[in-house]
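The chain below stands alone and is given in structure tokens; this is the form predicted on its own.
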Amino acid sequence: MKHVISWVDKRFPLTEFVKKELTEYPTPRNLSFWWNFGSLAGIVLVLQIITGIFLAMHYSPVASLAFDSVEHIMREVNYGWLIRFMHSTGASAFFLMIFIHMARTLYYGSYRAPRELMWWTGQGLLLLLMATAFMGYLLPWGQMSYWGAQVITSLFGAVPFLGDELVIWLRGDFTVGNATLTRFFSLHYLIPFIIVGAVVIHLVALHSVRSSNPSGINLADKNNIPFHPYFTIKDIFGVSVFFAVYSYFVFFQPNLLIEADNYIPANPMQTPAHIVPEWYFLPFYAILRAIPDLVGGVIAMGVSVMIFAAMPYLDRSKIPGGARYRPFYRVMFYLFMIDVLILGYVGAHPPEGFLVILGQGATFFYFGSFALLPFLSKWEEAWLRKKGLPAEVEALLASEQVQQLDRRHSREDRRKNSTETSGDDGNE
């Protein structure tokens, strides 16, 4: 093996790039168990493309076949059900961990300075999963899988002047059928291949950058620890205790979240009751609902997931720390929290007498959030300074001038002996 690894090495860095990137990667020693679902979700990632590609064996993307070829993986396939239920848990799973990831990233302001782009590439990594989760949903052919399809495809129609014809391109057809099936079927096949070099770059802005920490300082080279078997052991830990909570809902609940109409094969001359979406999508469903007008209600659940990207400059405090040291900033988190909550319950029941107001409320608190902030940090750290900040937030400042002033000092001095070089060749 030491002859193997000795000649890949002279062709390929591979000994470098794992010291470097995996075991010796370093680490800041004060991170919590909050900083474990980011790995967690690269594993979900992982469950799901290999699930879905022996899926994928099985399934027939054509209208008249696909509700009668999951059946066929369910009852008639060796471990099917295993491998539908892992996939269908697996795809909640998943936003269940991207949620918690951005909740952390949120409460401890890691989206600040240096890691906007790490923060901005996440972003996009939940547009690239929403994608394959919504393309993914149509693929039983059910009741709800039909309708939802439907009704999603044609809020595109409310783009104005190409709004018909980009419909009818997403749809492949002017109702959603064979054509929209296949193309979707293709997507959401082809599109975590797509996520997988998407979570490559997130990977690299974040060796760039380092992770964050509670504190919400860099800590210096000395607080650093190896990744390897540190953080690994801790990972392994969050990993068992995912699998079994996993494990639970594939082997006991596993219809907790799918919908019962979608048992039902999908009928173009029956709409159900109340048409619902996925779990994960309710919270911008109510937004879209709480909006009278169309167009307006469309754009609204188009900013209410982009908005994310504009953290690094409406949060405008330089307290360290995110909503660990700034009091209002954690009220507001956590009234935020609980507005999502709120409205992923109004998306989950039919618009009627209270959840209407109770909608446009919560949707109002949403977007008033986000515009608050930018003021709401500022006059929340005038108000500490003025206090007088804890001792723990003064001396991580004071520990941020220094490594400035150490980083200044050594651009300066590298910046000297390389002018003293180019003097010295001059001279010989």
Second form
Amino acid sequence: MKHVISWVDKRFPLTEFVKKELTEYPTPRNLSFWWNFGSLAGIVLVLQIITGIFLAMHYSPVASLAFDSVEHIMREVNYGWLIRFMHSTGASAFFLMIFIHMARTLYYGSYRAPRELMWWTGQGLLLLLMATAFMGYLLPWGQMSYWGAQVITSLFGAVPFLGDELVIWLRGDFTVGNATLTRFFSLHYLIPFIIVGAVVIHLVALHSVRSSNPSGINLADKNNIPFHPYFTIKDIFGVSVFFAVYSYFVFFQPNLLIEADNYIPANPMQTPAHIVPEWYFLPFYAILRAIPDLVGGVIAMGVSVMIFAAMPYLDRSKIPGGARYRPFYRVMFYLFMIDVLILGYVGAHPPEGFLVILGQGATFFYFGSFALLPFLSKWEEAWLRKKGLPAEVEALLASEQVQQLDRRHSREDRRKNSTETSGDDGNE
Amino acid sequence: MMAMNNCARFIILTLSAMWLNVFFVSAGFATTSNFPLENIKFTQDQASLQRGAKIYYDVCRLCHSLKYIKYKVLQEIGFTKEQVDLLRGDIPISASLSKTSSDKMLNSQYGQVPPDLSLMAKARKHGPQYIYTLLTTYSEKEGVYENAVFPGIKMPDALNVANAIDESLKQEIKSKAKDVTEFLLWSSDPRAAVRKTIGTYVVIYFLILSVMLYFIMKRVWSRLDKEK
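If the one shown is the form predicted on its own, what is the structure of the form predicted together with the partner chain?
Okay, now the whole complex, with that chain kicking things off.
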């Protein structure tokens, strides 16, 4: 074994890689369980790809066969029901993990420098995930699949000048049909692998800036511990708990989040009474409907997803620890979470009476909290400093300064060394 | 097995994830007509499933197919090979249960082809309760039939509820409606029983594994305290 490894090491930096990224990779020891959701999202991604590949072996992406082939998987393929329910429940689990992962980042301010690129690659991953989920939802070819795709693709008609052409180009037909189904299937198979690539970029960025932690500063070296074994066991424990909950939904409540209408084969001649998207799109769907104008609604929905990318610039506060040491930001965070839940509720119900006003109010609050953040965060910092920061926070800020100095010194040392060696080279 | 099931349910109930379930189940129990559905429990016992299958075969099958159920699959609810052979006659055993009337005839009589019933118990909100309530709420006024759950329904009063005045006859019809609903519920998801059995073991497995991993985690992390 030793020989094999040393053979590989001469040709590939295996031991070095494992050492650097795993057994000696420094990780803050104070990470809470909220830091488990990144690895959980990764596990769900793997799960979705594996179950998806097996489903594709039995599924027919043809309009006349798609619905029947799903029932064939459910009834005749060995453990087909398990693979299918793991995949359909996994989609919801994926979004749940990602939303919690994002909420953690927002709460602790992990998006702040130097982790902007982590946040933005994450934003890209969210978009890719949404596209994949949306296309995957068409594949069972039920009523809700069909009409959901019909509604969402028609939104592209809001694009000026090119709108109508664009919608036809996307669908491959004048309405959602066989051409749409086959291309959605093709892309639904492709995009997950792009997601894997983007996750690698996300992780490379992570290993360069390292994990954030609840304190909000970069901890001193003595407070960092190797990723393995401490966080491998913590992540494995998290995965096991996740599987207990996930299995409950796969085996006992697999239809909980599947609309009843989706067990009726797609019928282009009959629109369902209420067209509702999957739960993970509901808040954004509510924002779309809150704006009375189609173009305005589409723009608002797009912005509502993309606006998170601006967080590193909107949040002007330099107080460490995110919401922990920032009373106003904390209140705002919780109000924002409640607001998203309200939007979700509004999105799930037909827009009638009070819900219209509630949806518009919640949309206003949604964008309002982003608009208010630059001013609130500045003012909050000034207020906190005037009031006198808690000793805890002062200590954190001081320790951060010391470390920045340390780091600058070590960087300068390294630069000096490298110029010296290159100088030597020149002499030779 | 039943005790095992209850035990698992109890453990699972304690999971905080349950709130989601409770929320969804309690969120409204009305259909488009807003007629309250009868909240009855379905047990999926074999005797009831078999009675339901026979009612489907004698009554519903005239107009409704059950295209995802094949004759051979009926053995899964306890019918013997001989009983299935008797039912199917010279139809192949791997054929689906099809309706006996032609689409053309049904179309001319009802203006549309009656839907396939394989997935009916899943294709409506609170499907089984919906089917049961629909079957038992027919009424007749001056020769015109009406249904409380589905106003303007084209389907005739298949179980003859409207004219049942006698209380014992009413009860008999209700138990027939329950049996046929049990059968349709099974048809919509024939793997449900296996799924729940396997699921019980899987969930228990992961719960025990989680507890064990928790203690391993504690032990690994305790090395940090020793160092200090």
